[in-house]
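Coming up is one lone chain in structure tokens, specifically the form predicted on its own.
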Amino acid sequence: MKAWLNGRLLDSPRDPAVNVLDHGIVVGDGVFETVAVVDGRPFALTRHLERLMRSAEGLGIGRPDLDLVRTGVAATCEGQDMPFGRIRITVTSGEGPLGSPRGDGPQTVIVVTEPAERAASVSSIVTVPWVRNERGALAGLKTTSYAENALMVEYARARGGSEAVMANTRGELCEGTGSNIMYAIDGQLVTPTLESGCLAGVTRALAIEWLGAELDVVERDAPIEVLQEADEVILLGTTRNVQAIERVDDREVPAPGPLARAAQEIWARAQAQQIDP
């Protein structure tokens, strides 16, 4: 693992480094991206940096210096043996007061890169009793205010799931805490629209493009109960890629089913051909 902060590679990723008054710590005032490393190289980095920019502008903390971020990515990847790994890029509004108003100092930019285990091709999910507010101030932004997600995923883990999936305030299927969701009904792959309040996932966008070239893929909103009748369920995410789901709450689902298997094959083939699609 290597860590980089504001232009400086740290001697150790556990060295004291961030100001205790950083607004990212005080109130979670920041944005982030998680980028997969495939064979030592960041995958879809440009798309992730574009979303980082959109999130920062949407949060109102200013435009991050993407050239500086790329420098941090290169510095933390160099010298690490990573058939697979993850890069965490965090940008906060910088030092601020002990309250919600922001300070006027420079942003804090952090990059941490580490080797990682590939996710299993099959997993399970748990639906949670809380909802995503599709009309909230942070809807569609990938911010560091993740305590709600942490609570949800721990709820799911306590019930045997690897991910928590939630509805929005209208009762429609929305997303996982760190993933988008797709399901199969009558030979068609369906994923919620961005109007549901789900994050515009990088893997989601690529899956719609890549899978849609060979399979019937649509964006459509439906009640969360659709998961109880879906023929197959799939999670989409940076480190999950295309992951088949074998259990939704107490319901067993065939996994990987024929569409999930085809989707995984299409994804693997396309990813191997394009490191920065």
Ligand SMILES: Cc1ncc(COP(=O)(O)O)c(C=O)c1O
The other form holds:
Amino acid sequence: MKAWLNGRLLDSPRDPAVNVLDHGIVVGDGVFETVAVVDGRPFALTRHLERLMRSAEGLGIGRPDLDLVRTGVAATCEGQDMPFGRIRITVTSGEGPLGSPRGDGPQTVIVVTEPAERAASVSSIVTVPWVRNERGALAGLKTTSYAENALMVEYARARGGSEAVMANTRGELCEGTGSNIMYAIDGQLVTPTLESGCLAGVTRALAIEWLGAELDVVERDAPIEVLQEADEVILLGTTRNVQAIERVDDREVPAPGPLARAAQEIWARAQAQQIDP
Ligand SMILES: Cc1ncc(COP(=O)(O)O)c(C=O)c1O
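Can I have the other form now, the form predicted in complex with this ligand, not the form predicted on its own?
Full assembly next; the chain just shown is listed first.
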């Protein structure tokens, strides 16, 4: 693992380094990205940096210096043997007071990169009794205020799932804590619209493009109960890629079913051809 902070590689990634008054720590006032490393190189880095910019602007913490972030990404990838890995980029509003109002910055920029195991191609999900607020101030932004997600994924893990999936306030299927969802019904692959309040996932966008070229893929909202009748269920996310789901709560689902298998093949083929699509 290598860690980089505000332009400097840390001697040891666990060295104390961030100011205790950082508003990212005090109230979660920051944005982040998780980028996969494939064969030693960051996958879809440009799309992730564009979303980092959109999240920072949406949160109102100002525009991050993306050239600086790229420097951190390169510095933390260099010299690590990584067939697969994970890069975590965090940008906070910087030092602030011990309450919600912000200070004057400057921003704190952190990049941490580590080798990782590839996710299993099949997994299970648990639906949770809490909702994503599609009208909330942070809807659609990838912020470090993710404690809600941490709680939900622990709820899912306690029930044998690797991911928690939630509805929005309208009761529509929305997303997982770190993934978007797709399901098959009547031969069609369906994923919730961005109006559902889900994050505009990089994997989701690429899946709509890549799978959509060969399969019937649509964006459509439906009540979360659709998961009880779906023929197949798939999670989409940076660390999971295209993951088939074999159990939704107590319901067994064929996995990988024919559409999930086709989706995984199309994904693997396309991903092998381009590192920054
Ligand atoms: C809430 C949420 N939804 C969806 C995703 C999937 O997005 P991506 O495919 O860009 O990883 C993430 C990413 O971690 C997320 O945090």
